[in-house]
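In structure tokens, one chain follows: the form predicted on its own.
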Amino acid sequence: MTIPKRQFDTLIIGAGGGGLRAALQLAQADASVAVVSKVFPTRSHTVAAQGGVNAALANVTEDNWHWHMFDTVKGSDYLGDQDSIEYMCRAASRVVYELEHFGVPFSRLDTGKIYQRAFGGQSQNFGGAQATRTCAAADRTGHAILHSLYQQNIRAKTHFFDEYFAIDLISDDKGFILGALVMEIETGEPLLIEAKSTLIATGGAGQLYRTTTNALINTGDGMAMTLRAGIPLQDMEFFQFHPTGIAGRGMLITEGVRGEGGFLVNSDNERFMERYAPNAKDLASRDIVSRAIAIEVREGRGCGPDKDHVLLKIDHLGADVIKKRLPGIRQSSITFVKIDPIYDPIPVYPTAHYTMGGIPTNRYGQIVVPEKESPEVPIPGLYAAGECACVSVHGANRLGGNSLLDILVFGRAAANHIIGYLKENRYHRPLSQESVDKAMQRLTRWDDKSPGESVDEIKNELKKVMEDHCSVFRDKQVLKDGIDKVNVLSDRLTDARLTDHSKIFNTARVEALELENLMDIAKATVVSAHAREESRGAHSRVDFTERDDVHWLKHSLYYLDGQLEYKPVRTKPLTVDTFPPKPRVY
């Protein structure tokens, strides 16, 4: 069949904060930009970020970027690349002021300056007193940022392909990535978008887990596309569980609640975080708080009739503070568990939240792959930014407030590098028809009307397997069983079909393609976790309880065929001294 084509300077896959920040930078530089999004852009998952974006503005307490850098390196359990972390923390203040000029309605102090709140893992003076670094728009910061960026892109005449699903990357005969095959979800019709440069900004893969803060759209599409293109995924064993999801439901209760003064209690009404993190207490890093809650429940100090959660108290803050600073959290609690936190505590338990691994990139947003002569070589014209990318600024554990910063800093950095790349690559390269045909086969495979197993059933089983075998605590046998079960599900997916095509919408085909993506991401996650025999950040092994910097201070690289390689952590910052690994206490 003849596939319609469109040509642009840059194709951006994903319309969250990373994609829109990059698109705006490019459009303002007069590049022709296409943004493909499987949902309307303001429904992208950035909209769900609540607590804020980190920047050492020092509006509330003394602060500077070097302290922010130390906290980020420490929070990463020393697996983060210190050159990228320095770049991000130094750029943070400028990025936030840019947002202010884009029209983001930040909450304000009485002085008129941007309001900042305390968040977990943040300190003054390299591990001293609690820092107040997170710039917030009440508890809807991501919502405010995404809407402002979308409006600015409309003004800049960015071209949007709303409700289009990216099938696969397209290359030429020399392996250059030159766009993607996409499908219009409404009609099921394919469209070939050719581009001189391509940026992947498709977000995370939280739908791997049954209980998650992530929307249904977070299925790791961009990560899976790069895997199929022969590019490895980095550090996929590190998946963050947010300590405070609504118990049994998973909806996010922002760390900003604890930043405003909320605290956790067990069934004995004890503020138990004082035992796990004597200094930071409820504002320790997320991996530490998540494990503490899991231990409290496991040892019988959970709350409720099933003793399966703990309680988050904010009633002492008073109605005025809750209504002003945490209105969305209050509404979520009332909606999902019929509890008004002005009067009663919120039941919470750790829930799948954030993919710290992803597509390996450098601080310019270029996707990089290892070669014998060099630990990383950029792929010309191919970029990634945001949660789907691994720069790596989060290492083994992301600090709250650094995710919004990550997408903004590296979305902008990728766009700036693309502008230079476009000046040197002014013309479209010819596509490989073989590459186009291969992508079309992936799309038409679901047109098969022969009998087969239900896609939904396999997806639900996958999410349960991941929750049972690759969660907050892990060990060798549990992970090995998880690998075996995921492989069985992968084989079953090969024979799955869409049932009763006469009643099927194209959304069902999209869900099948998403499950293919999730299956590859699941394998990457559980195989990488099984291989890493240490405890570091969010990867907590009960059979290897200590961090092992001698053998495991390195990034994992997972390939589509199941092979693992490793590369060194970049421990040398750009301009300052290295922060060497130390015991990580709060």
Given for the second form:
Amino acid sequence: MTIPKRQFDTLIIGAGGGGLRAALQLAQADASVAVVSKVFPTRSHTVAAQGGVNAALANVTEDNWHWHMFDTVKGSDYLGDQDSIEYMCRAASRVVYELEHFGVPFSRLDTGKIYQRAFGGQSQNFGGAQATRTCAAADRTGHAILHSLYQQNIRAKTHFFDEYFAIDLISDDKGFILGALVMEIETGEPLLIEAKSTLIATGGAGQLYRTTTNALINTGDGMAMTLRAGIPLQDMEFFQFHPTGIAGRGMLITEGVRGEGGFLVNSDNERFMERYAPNAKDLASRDIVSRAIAIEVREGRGCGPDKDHVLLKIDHLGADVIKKRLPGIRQSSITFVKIDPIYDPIPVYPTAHYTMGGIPTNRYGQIVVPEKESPEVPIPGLYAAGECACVSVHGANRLGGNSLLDILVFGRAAANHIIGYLKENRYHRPLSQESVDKAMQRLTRWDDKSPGESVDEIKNELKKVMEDHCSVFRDKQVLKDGIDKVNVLSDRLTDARLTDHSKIFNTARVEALELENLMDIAKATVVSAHAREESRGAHSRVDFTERDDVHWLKHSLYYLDGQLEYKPVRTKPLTVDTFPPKPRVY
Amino acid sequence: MKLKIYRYNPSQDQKPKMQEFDLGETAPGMMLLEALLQCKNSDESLSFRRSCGEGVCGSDAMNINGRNGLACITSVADLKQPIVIRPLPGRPVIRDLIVDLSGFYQQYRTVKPYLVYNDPKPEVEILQSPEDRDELDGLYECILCACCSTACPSFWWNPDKFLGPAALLQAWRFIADTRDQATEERLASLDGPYRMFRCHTIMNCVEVCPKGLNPTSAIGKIRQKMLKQSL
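Since we've got the form predicted on its own here, give me the form predicted together with its partner chain too.
Entire complex below, previous chain first.
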């Protein structure tokens, strides 16, 4: 069959904040840009970000990018790459002002400047007093940013392919990536989008876990596509559990709640974070607060009839502050657990939230792979940005407010690099038919009408396995069992079949393709976690409780065949001195 | 728990039908989206849009017992059974509960839903007082779920000429923004018998908005502003 073809300068896969920020930069530079998204752009998961975006604007307290950089390096448990972190923290103020100019309805201070609130893991003067650095639009900052970016893209006349699902990257005979095979979900028909450069901005893989703050669309599609293209995934063992998901349900309750003065209590009504982080208390970094909650519950100080959660108290803030600054989470709490936090505390428990690992890139968003002598050789024309990428600015633990910043800074940086790349690569290259055929097979495999297991059952089991075997606390045996179980599920998936073979808006087929993606990400996560014999950031091994900088201050790289390699952390910043690893106390 | 769900797959069905699902006993606190996912588990051909599951992405708007709403924030305990679920009214059905929203999005784009600021941009933020920012509350929170416009009789009759409540809410969101510098053009583009003036303040939009927004009030404010400009 002949597959219809469209040609663009740049293909962007994913229409969250990273993809849209890049698209805007490119469209404004008169490049032709196609944005492919499996959902209408404003339904991308950036919309669910609540608390805010970090930038040292100093609108409330004295601040500067260097302090922000220190906090980010420390928050990353020293696994973050310091050149990328310096770049991001220096760029932060500018990208936030740009957003404001794009129309983002930030909350305001009496001075008329952008409202900023306190967030976890942030300090003044390299570990001193709490900083007030997180720029917010009430508790709907992601929504405000995503809609404004989409709106400006309407103005810039970006080409949108809404409700198209990316099947696989396609290449030429030499291995250059030249766009992707996509499927129009409404018709079920394939389409080739040829591009001189491709940016992957497909977000995280929070659907790996049963209880998650993540949307159902967060299935790590771009990460899996990259793996299949022979590129490794970096640091996949580092998965963030947000301390405050609604207990048993998983909906996010922003860290901004604690930033505004809320705090956690156990069944003894004790502010237990004072024991775990004497200075920062409830605003210690997320890995530390999540572990503290898990320990409280494990040691019998959990709340509720099953003693399986702790309570987040904010009634002391008063109705006005809650209605003004935290209206969204108040509504979530009322909707999902029928608790109005103006009067009663919210039951919370750590919940899967963020994929720190991802596609290895440098600070220009170029995807980099080890080759012979060099650990990081860029692949021409291929980029990644946002949660699917690993720059790495988050290292072993991301700070709240740094994910919106990451997508904006590196979406923009990737676009700027692409603009230069397009100047030197003016023509499309011929595609390899073999590569197209291979991508098509991914799609047609699900047309097989022979009997087989359903997809849904395997998906539910996978999420349970990940929750049981690769959660907040880990050890060798539990992880080993996890690998075995994921491998069994992976084999079962090869034999799974659809019963619905219709073409028009076949969501079952999309979910099957998504589960194949998730399966590869699950393996990457649990295999990388099993190998890393230390505790660092979100990766907490009960059999190796200490951070081991001698052996493990390095990034892991997982390949599709299950092999692991390692590469050094870029500890040298762009202009300032390195922050050497230190014990991490809050 | 029993549901009756609208089914239509154009490649195989001559006409739509209602399919019954019985989920037996269900967990307390269950949301309608969870019930639908269970239905899909038993019949994978059932199709609907969904994503965030917490009422912020706007994917799973549908007609629930005759009223438009988001499945993910609608508690099944509050619904009369069998729960009758249909696609959003007045839009072409693509399949099952999935409707074609391209016309709805087109009307949104028509109002130029983006901030226009023509002066040279300052190096820092454009200042805005908290009071001026408060004017945007109740406007910017729109999630484009289309519950309002597809509940509006004026939009049913003239979906290509009347902009509909969602687009008009956004038109006012930018007129109301002290930073925006295109008020006159915006007002001029809304003039005429259809674009805005087909609103007959039936207020179905206010009734169904899952975010508690009030497009009718926004339309009233645009009219007042137009009147003031013309005096």
